[in-house]
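Just one chain follows, in the form predicted alone, and it is written as structure tokens.
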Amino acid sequence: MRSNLKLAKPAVPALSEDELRHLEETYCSHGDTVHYTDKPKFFSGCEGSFVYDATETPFLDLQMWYSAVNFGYRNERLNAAAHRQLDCLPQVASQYLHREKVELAALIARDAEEKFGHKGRVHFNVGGSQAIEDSLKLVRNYTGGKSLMFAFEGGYHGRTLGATSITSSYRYRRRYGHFGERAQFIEFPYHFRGPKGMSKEEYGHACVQKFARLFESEYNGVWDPKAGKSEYAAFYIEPIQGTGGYVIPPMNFFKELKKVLDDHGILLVVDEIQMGVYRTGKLWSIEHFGVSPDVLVFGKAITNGLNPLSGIWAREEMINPTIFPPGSTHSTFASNPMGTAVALETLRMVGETDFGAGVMEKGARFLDGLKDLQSRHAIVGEVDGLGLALRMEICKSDSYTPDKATLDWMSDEGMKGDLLVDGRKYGLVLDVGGYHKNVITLAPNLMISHAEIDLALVLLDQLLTRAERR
């Protein structure tokens, strides 16, 4: 941590707090923020692992813009990368080509090729929103129309009228209904918890056999077994759920998924927006369970979050200029020269050395840290984690009833930055998934170093017992 950080001072007076407070309530909506508090932090400045308010005072931020600046706040060498293209190209048409957009594709596309064992081609868009509308148009395309698509319970995509509509929470699209597509949710073997008595691959299997059993026979609504053919497109699936808690399968379920997919011509869609690019040791998340996905949509971190960029990667037969012609999608800002040198810059940068082995490390270590605590604290009831995607579950004292409300405390208490430890204060920035709103899901900064994994644990501790005694 920079310990000498200044904040740049602005040209002119500086608004108060209260002033900016006051404009915000009047002039901005409040559709595109969050708002868990009624008054949210302003922050001032950021570097490495931290963010900074007003006073200087540090909070350690363990979900780093939900996992879209991977590698810290001001790297040096990206935020060097973005500067060397404002000087040279930040701007063109998408009618015209630049080196960065056909090399990070190229690099995307060999990579996966070699991963994977399929050809395939690179499309690209801006917030991972936008490549999921994307996705579905390029599977749609693919299957003949068909809108149809299987998604998971606790499944998040997004926010856009498609997005919403395989993104299991209802209350993104109560308002709004559908627009095209419909998902059937099937059940994510959530295992902490699942029906008792069963292992994590136990779990897993039982839950691919309710799946399968859809195909049985023709009266389970998804299957002709006369001519064949599904109804349903496309499994949308995140390999490790996001906003669903950051839950973990086990490694036999999507090789067992996978296989009853293939039986039945249905399309597989990995969704790597939140856990892509190294959050769990490898660049794609999907690498762990051993499969090939048809499409992977990407987005967030690649481009360290200092410039929109998305994308998805497909086989060669679902997106060759035959099939997914010139102008299927467009967005003016698609491949746009800032986002695909700063993207081109992070993938050189961590295939210079094992980075993921150095993420798996530092996973463990936080692992086991968050072991000790669960041992400590009857409120967590399940900790896990695979490379730095991390759960700590608030629960009761029983340690397994959902508790919202203790982790809603725990948040707020974090922001007031009054934790102490070695005589300075500091504050501590959490993000709340989860089924039931009461999962800290931790994505801290990959680039973290063993001195700020042990200070989280220790504000970790420091609020659980201050959560135990109020």
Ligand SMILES: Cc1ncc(COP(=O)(O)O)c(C=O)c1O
Given for the second form:
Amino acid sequence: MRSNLKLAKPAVPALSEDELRHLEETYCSHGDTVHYTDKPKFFSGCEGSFVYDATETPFLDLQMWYSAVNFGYRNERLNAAAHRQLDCLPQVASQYLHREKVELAALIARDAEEKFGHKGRVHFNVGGSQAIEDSLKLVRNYTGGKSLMFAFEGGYHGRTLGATSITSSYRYRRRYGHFGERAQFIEFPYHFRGPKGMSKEEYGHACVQKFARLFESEYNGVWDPKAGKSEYAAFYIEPIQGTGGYVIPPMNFFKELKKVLDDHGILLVVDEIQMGVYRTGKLWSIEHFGVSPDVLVFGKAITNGLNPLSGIWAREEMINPTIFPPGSTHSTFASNPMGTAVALETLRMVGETDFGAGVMEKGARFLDGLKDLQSRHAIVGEVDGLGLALRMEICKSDSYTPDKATLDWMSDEGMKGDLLVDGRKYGLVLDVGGYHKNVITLAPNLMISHAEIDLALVLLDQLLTRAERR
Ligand SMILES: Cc1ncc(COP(=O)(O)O)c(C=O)c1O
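Right, and the form predicted together with this ligand of this protein, after the form predicted alone?
Below is the whole assembly, all chains and molecules, this chain first.
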């Protein structure tokens, strides 16, 4: 923890928390939030790995704004980039150019060309869901208007209309009907809850074989063998499932899947909105799996959450201006100078050292600690991780039956701010995900210190002990 904490200082006399809560209940839509708890907590300051309430109690954040703040709250270098841009060119319409946009696009595209072996271009928007919408337009445009996609069970791609239709939860579509896209949801190799008696690799292979069977006969509804064409345009994947519970597939999985896609002319769209920007120890999590995307979608941590800049990288033949011309998608705020300046600084910062190696080392230390907790607490069913994308399944005492109620209780308990370590009170910020909403999806600050990792493990230990005793 650093000492230059600044709590928000209101310009007008502060309202009490009760008054604010009353205003919130009266005037704020709940539709734009997740409202997991009846009384969401107010926070007033943040620094590094911590958020602080009005009493200056530190809450160690193990979800970092759903993995948007990968480089720590109020990161000095990135905040300085934002301040610099604010003082020179904070606003400019997107038909004009600014240096940061061009340099950022070139940096991402050159890196992708080196890693994936394809020339491509970068296209900006605001917010992950909007970038997913843009990718859907790009795919539909390139495939002659095909609107059917494959996506994974447990996949999450956002809450706009198109993004919701390729997200597995019907809950997010139920009230609104259909607007165009539809996805067929394919089994993801979630090994812990998969069929027994198969290794992780065998299960991954079995999932691909099951998918490949769809193309064996025209009667399976996706493939015209006479024309050699599929009715489906693209497969949308998260290499590691985010909202689905930080599920890590076997390393053979995407190579095998990509072969089936290539054999049937289906594009691969990789959603890196949550797992990108070093969450798993690499700029893009797909780099772990040895396959090249046709389209890659990013957002969140590219600006450390300072600005909702998002975007897509796509292969040149899909996105060059003759096929995807000006105005194909546009938002007033796309490629805005504040966002592009911070994103450029983010990528320069991580490029100066072997940033990924540090993430892998800290991730291994954290995972060892989680394994130790698993060995001491029967309610921990499984732990796993890649880099600093870590998971812990909370179960009944049989270490397998999902226990959402206990995890909900634990996350509320963490919000009380009364966990005691060396005479100091702490809170713990946890995120809940997974197919049964019983997974702690751990996305700590990538710049977390060893001491903070150890603190996280002590705090989790206390919460697990309280949960088992309640
Ligand atoms: C994998 C993935 N895709 C898309 C989105 C949607 O991004 P946004 O919330 O910025 O619209 C998210 C957000 O959590 C995500 O995790």
